[in-house]
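Presented as structure tokens, the chain that follows is alone, the form predicted alone.
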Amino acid sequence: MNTQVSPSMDEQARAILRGNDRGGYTVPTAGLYPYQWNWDSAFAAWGFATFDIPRAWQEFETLFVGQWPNGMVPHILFHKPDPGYFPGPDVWGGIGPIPSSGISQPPVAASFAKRVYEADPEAGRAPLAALFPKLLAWHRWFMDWRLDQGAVCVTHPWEAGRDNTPDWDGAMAGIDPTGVGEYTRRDTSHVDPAMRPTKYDYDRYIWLVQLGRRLNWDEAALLKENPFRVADPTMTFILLRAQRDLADLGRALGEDVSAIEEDIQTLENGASTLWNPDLKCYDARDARSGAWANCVSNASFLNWYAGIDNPAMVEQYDRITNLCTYPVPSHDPASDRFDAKRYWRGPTWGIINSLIAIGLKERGLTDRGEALRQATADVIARHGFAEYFDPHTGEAAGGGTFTWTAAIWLAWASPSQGAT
């Protein structure tokens, strides 16, 4: 491929971050996502750090303004009213200090805070010192409320960030959304419905939100009553990496990190429970039924990012990347559940690619990591800063002028700034 890249791509990416800035936080993209999203913001901070480190720290600070008393950091913070989005704060009924959703998202913040800190340790020491106990409390919440056999569970498909992945099909089938009521989706007015979750999915998403609100987001009650509880590679591998990075940050600040090191061991043991021996891959596991999802997803390949080597995963990775032009697809193209344009059922996501590639390079699989960086740079250069891409054609899909795609361009994919 090796597409010629215009130097103006870097400036376009910076312009997207500035354009999506709402004063201390970024929105993923105007219209479709008008609020602050948790893991989107952490990626944004990584991008901002390439040209404005104080603004990068501000992104984290604003995100943690919404942290709940129990340590949870919500997946959406509703800083300003926007009637064009559903479900909004009136539906969620969050119990935090500002209007928010009632679930979290993959905790990439510590890992990107480490990168921002390392870019300028002198400027970063004070903001890191303020952020560290908040990160610690968030990670503790995961360890207290989201583990099954040491693997991290999601309690709503939105919590993993991979909303409609086939990984959830089994658990979703066990939900009867009768009584969910009428509602009007807003996402399909911004994006082609063929690129979004179906009504079948959405009914169950809203049913789970209503359950959480009815229980006033009480974690102990949800642990008993919520039928959707899936041990997930996304969450497990990302939290494991985040704990490793948080320990490094703690050591830089002179903190005692022995409890974090114990959590790392717990999560390493938990990650082993996600190995599906028949699939020969890391897989999602329904914590209620024990059933495997039998899905090779892009999240499966985050094992290297988490610091876990597995030769069988190299074989899986090579098989998957040989099935498409622009890897890594969010679901196996050889599967009958693959859909090249429907959100997390097939499309390629630059953000996950960046994490996979970082892991590949760190574990010595350098050629594969660099090839993935180049493929991601090529698809962005050819098709723009889209939310996600068709893995076969590279066609842009989802929202446009997307914050996290611009961010990973600046921090990782761009020829001028791309270094993991």
Second form
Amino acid sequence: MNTQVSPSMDEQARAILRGNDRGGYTVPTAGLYPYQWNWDSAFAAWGFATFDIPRAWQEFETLFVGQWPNGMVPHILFHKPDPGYFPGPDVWGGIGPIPSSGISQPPVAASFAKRVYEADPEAGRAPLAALFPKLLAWHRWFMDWRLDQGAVCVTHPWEAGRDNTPDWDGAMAGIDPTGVGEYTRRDTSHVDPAMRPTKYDYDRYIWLVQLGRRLNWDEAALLKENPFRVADPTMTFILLRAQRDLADLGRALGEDVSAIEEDIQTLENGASTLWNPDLKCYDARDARSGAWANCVSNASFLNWYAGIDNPAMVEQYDRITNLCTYPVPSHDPASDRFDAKRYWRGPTWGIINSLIAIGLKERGLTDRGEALRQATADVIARHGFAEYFDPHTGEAAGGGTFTWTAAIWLAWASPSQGAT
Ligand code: GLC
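Go ahead and give the structure of the form predicted together with alpha-D-glucopyranose, now that the form predicted alone is out.
Full complex below, order starting with the chain above.
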């Protein structure tokens, strides 16, 4: 596939990052997501590092301003009120230093901090030294509160960053959202409802927020009472990778990293518990019921990114990428639950592609990694810096002028800066 790239694509991407800057932190996109989101910001830092390293470090600093005393880093920080978003700070009732949500998101920050540091180690030493203990505390929180047989669980569909993936269908069916009350969604006034989660899903999302709030976000109480607890490939592979990168950063700072090395061992064992032998794929596992989700998702292919080889996953990858023009789809196109435009039930997400491709290249699957970079560059060049894309047609979906799509363009997909 030959990507026709206008020379201004890099400039457009930088303009998106600058345009979504709200003074030290970026919003994912104006309107639909008007606050600071956790993993979006870490991707943004990776993008900023291609042209403004101090600004990249600042993105992490503003993110960790919201860290809770127990180490958790929330998935949304409500720095300034915005009535255009639901559920806002009054619904969440977060208990951190600034208004926030009560759940976390995939911990990609340590891995991108490593990249920002490596772009200029001298300039990075002081900001890294300040960030390191905060990353350590956040990772510890995951290890303390979120493990099931060593795999990392999510306690709300939003926590994995893959909101409405079929991976959660089983656990969601176990929730009775009676009493959730009336509420007005704001997302469907920004974006076509056909590209967003359904009311069935939303009632359960809000019910889970209300449960957390009622328990004052006490993790021990939630561990007992929350029916939604799913061991997830996104979190498990990303935390495993992040721990490896954090250990490298610790070594660079002269820290003792033996505790992180133990965590890596635990998570490696945990990752193996996500292998679904019948599906022949890494899969989500309901930690309450033990049931498999039976889903081949784009998160399934993060094993290489986590440093784990598996020949059966190469076969699975080839099967899935042959089923669509713009891989990697967020759900198997051969499944009857696939929906090409509905968010995490089918569309392709550039950010996940960037992580998959980093892993493919590192584990020697270089041609596949490069092909994925090309396909991602192609879909962005043709259809713009969209939130996500139809994997068959490439059509843009969700929000536009999206921070993380611009960021991965600059740091990875762009022909001008495509080193991974
Ligand atoms: C959606 C995505 C999530 C992302 C957020 C902001 O909720 O599913 O992964 O962080 O939007 O872009």
